[in-house]
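Just one chain is shown here, as structure tokens, and it is the form predicted on its own.
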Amino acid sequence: MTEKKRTTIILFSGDYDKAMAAYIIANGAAAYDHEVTIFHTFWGLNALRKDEHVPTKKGFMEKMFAKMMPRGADRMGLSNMNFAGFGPKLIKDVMKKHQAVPLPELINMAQEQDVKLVACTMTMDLLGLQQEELLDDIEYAGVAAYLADAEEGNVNLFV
């Protein structure tokens, strides 16, 4: 028998085009049976943010990074061209044309595909973010659990 080969991916980037790319890497991974964990922090926890307002309780410094960052994976911005937040729209309309699946689909797939799927305590920490604030059916925990799952990848990737 055969060992399940592994991939993980850090999630660092807040840019819609780049957590698309690395949700496309992971549902393949997944498609090709490999264990998937994508470990999102900083910016990458955005992908994880509820589309909707979620009443909590937060500090001001709290509430100012909560206003500064999109709420849901379908606001983020691109990395290049995003032209005071017009891109995202010209881009999401090309997807549209071509069928590609835009990434609040991406995300559910992965999920559906038993993709692990992290948030990362610390920064949820640093940026006050609670977990009512984030999708449901995600795990969380710190680098050391990450590194438990990179140390056995034979796929590690940083976006």
Second form
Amino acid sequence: MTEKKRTTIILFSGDYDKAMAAYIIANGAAAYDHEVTIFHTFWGLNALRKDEHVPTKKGFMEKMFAKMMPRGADRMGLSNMNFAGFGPKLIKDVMKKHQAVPLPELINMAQEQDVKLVACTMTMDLLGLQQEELLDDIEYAGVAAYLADAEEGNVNLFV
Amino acid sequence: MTEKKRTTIILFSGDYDKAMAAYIIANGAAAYDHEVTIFHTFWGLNALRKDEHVPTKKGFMEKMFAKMMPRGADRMGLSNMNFAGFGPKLIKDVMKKHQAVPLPELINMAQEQDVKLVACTMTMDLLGLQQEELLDDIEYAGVAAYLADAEEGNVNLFV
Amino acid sequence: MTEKKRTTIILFSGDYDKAMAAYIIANGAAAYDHEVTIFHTFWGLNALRKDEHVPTKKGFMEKMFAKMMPRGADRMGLSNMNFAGFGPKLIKDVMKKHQAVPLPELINMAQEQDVKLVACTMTMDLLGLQQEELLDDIEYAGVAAYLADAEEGNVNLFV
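Okay, that was the form predicted on its own. Show me the form predicted together with another copy of the chain next.
Shown next: the complete complex, the earlier chain at its head.
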């Protein structure tokens, strides 16, 4: 019996295109029978936000952050050629034309393939994000859990 | 007989400085006898574009993308202090003064050292890039080929 | 006797938030008894600058670079929501409120935990940074030294 290969990805970035890259690699690795973890930290947490407004009790600064950050994968901007928000529309049109899978569906696929989606509790706290605002069936952990996975990883990436 | 070490780099970024970092690591690893792959995806594909105009048949959106993206390594911008296009000139002047190797030559060196340069076919399709527009003697593959290399890799990076 | 696990991080980015992520991972790995190296290159070198002005002899372009780049960890901008320099203040306020450790202290902690902090000599040369301008007790090396560490690494990241 051989042990399963393991892929871990830290998704730090809140860019649509970078998150797409991360989720394409994750879904590919899961299809090749790797154990896969995506550890979402800082702006990468936005990919896990629900797209509807969730009422929460927050301080002023946390409310400000929550307002300024995109609510969910579909609202994220591009790392390049964002053109004041026009870029993502352009990319999504091109993706539709080429039948590429949009980010929210890539995230669904990952969950169906048992990719472990983790939200970094320390940065959730910093950015004032609460568990009710994030997708269901994800895990909550810190850097220690990430390292425990990554130190046995074959493919470890920071995106 | 010991097996060769292996380095794989995903070049996602279209920034001159990040591509330089990727190619310096790749050339270094090749010099230390690693098997090296650079997998170019999204904006990183621009590093592989030929610098002359190549006539192709494209749809409207693909033409727009092709126009807006830099044609080849020498035309890429900086991730930092780009100053509306002035930054790359500044960096290149400093590099000349310090006899640092410019990016297009780093890419040549990599090809001479048998670094495997791969263009991601899925994102080529998305961005409307065709094989005639990219450098000669590169390979074309998808995420499965990347994973096959990376899961045996000693040094795997996402740039 | 089992060998120590090893974590290596290339800090390319000059963003406060990315450097924080790098140093949190590094400190975590050191706490779990990894041998840890952070290799600072390009804009990541700014995290190692002393915050006071250090008189040096430099050419014109090197002086310009030195002036434009942030002097030390505490002056670095954000990768996202930087708001023309207002973002870092906002993040630091939120961090204080949540008792998160600011970047300069994360760097101190790393040094106390024997994380090896390396400055890339090739990019120091390019950006005109001199050893007197950087923190004490760091090492100076090039890509060969990085690769020697990373090829034995369990967790290798490019930030």
